[in-house]
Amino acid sequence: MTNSISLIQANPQQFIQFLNQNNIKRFSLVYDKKADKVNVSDVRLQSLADFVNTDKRDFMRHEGMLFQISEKHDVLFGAFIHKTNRGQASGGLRYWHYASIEDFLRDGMRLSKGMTRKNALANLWWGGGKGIMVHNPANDKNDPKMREELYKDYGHFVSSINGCYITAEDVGTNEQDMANVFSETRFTTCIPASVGGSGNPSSATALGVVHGMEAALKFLDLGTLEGKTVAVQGMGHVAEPMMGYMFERNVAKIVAVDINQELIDEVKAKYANKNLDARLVDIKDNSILFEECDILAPCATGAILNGESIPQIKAKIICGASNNQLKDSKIHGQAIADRGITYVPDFLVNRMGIVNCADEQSGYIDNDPYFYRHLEQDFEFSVFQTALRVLQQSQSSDTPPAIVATKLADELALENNPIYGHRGSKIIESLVNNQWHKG
């Protein structure tokens, strides 16, 4: 593994491999604002810094990245900091498979980006970031020591890299891994109730999507939710409360699907009295999608809106939980404006999840207002006003809704904290003038 393509082309514990023979236990790869380009801390690993400075389509400018293999069952950790303008880079830990280091750099790359824009279109004084542990298929993920000692080494990895990222839950991560992650950082959020958090945020981020869908609705002056046919994939943790606000709110009718078939059981107890079919699938089929009904809620996966799916859906709406919705942002997001479908773009409508930790730090107090208020219709930054303002915007500019959210969420990205300013980079730079890769 010596020619620059190798490495970028290893796999995560081939490339581990690599780091354990050349005595390598950390290193960086932070962007020079002067010279344009990022730089790696290790010349042995300059491919890696090649990689990113000629990538056309998931690197931008991100301030840091930071890396490390974990103490015991040679895992990799990653610190993806996106843009620190609005405040420390804050984003869930991922925990994941990856068939090569560059599958690896590219997830972090495109998540951190994804979870600066959340947090600057919610208005948070946050900035974008993400963490990764690379699952190592030697460990079993279900064995509780194992956990116990990884996650907790991420917080110790966290703790290192002095607060320039705030990590949280994200998938393959539970609360549990985050009372561990705790242990070992104060840098961290959606820690456990029982140690001062705000618990699990998927009820939140439901009630989010559906004030996403009642601004979709109101934009097309189709009246409200009451009536209504809603097809939903996946009955997760967020479309399972999701159903719930959406009965309260009297849809006429709710198809969801699941691959479940437990869980499936469990949510129709739960609203035996109301009208959901309840569907087993598949996980390749994405009939769902095509289903009869006025608003489709993806709550699944990613990257269901592409060629093949587009042309067959039916809804005159999408919104839905789902992170990456489009498979690509551009062509797919200008294939459903084609077709006449209004698309509410998801990390518009699924930021409620952030917005429920992104206040831990100040205390609890009963009906929030620095929550609730994303949830009303007429504060400026709401889910339900942003919504509307993006569609708005996207019909008098003839532009697909995520490409105007995305650029609305851009240029509140560069707007420093009004406290600490751009402090985040300072912290970077700091690292590296401390040399942390030789830590």
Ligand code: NAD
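Coords for the form predicted alone, given the form predicted in complex with nicotinamide-adenine-dinucleotide:
Left out here are the partners and the other molecules; the chain alone remains.
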């Protein structure tokens, strides 16, 4: 792998082999504001910087991207820091598989950018970041010992970057994994309640999405969720409690799909007395997106709202929990608007997990007003009010909701933390100056 694009096209195992052969255990891609470009810590990885510098879709002047190979098991770790004006970059730790290094970098950039916007719209004094561990197929991800070693190693990695990134739970990661991360770093949330944490944030996230649905129905003057039909893609940690909240609001029917039969059986058993049509689908089967329904709730993978899917969608409203639903926010946001479908941006409604995490460090009180105000209808920055404001501005300006929400979020993201200022960028600068990549 010597040409300028081979490292980008390589699969993670080939890339790790390259790193090991060249004795590269850590490396970084850090944005130089004066030069307006990303610099790489090792010239042998210049093709990665070249790729990021020429990318026009996912790169948005990310302050820093820090990487390390795990001590054991040959797993690639990443911490993607997008913007830290409002505070430390915060976002969950995803344990996922990628076909190429390009896919890995793009996902990290998209997800961290989404966290910046999510935290800003929620009026949290946090920036946006994302952690990723790239699954190595040689490892058994269900092996408790392997997972313990892996997540402890990731915790040590987080400690090494001095607090510019705070990690949390995300897809592929569970509460016990976060306990293992916590054993090696204080820069984490979503840890078990037994050690003072807030645990799994999925239920909180689900409730926020439901409030987003209610805002869209209010905007369209379609009443409440009562009597509505909702199609749900994915039946995992967020979608399952979300269905419960919708049944509490007397939806007429939920049609849901997943690729895991065991999970489907569990959810069907939980809602055995409800009108739930749960189906097993192949991983490439997106037919649920085209279901006859009032609301479509994508709660699985990203980029599923695209040129192929949008023309076939029959729902009046799209509002779900998955991140980065639009493959291209401008092109496909406009395509949804052109079809007369009301889209509620994902980073606006799926905030409640990170709100829960933000409150974790400040102690606990019953019926925490700092949590529940996000679920009220009169709080300026609540899910309901923010969604309604975005949809109203979208209508008055004839601009897709995703663009309106992005503009609002990006403006808020530039506000510096009232106590610490833009501290995160200084931490990254110190890591570069101290040659963090050399260990």
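Positions refer to the first chain, counted from 1. Bear in mind that the values here come from a model prediction, so they are computed numbers and not experimental data.
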With respect to the change between the two forms, which of 314, 278, 406, 303 is the hinge point between rigid parts? 406
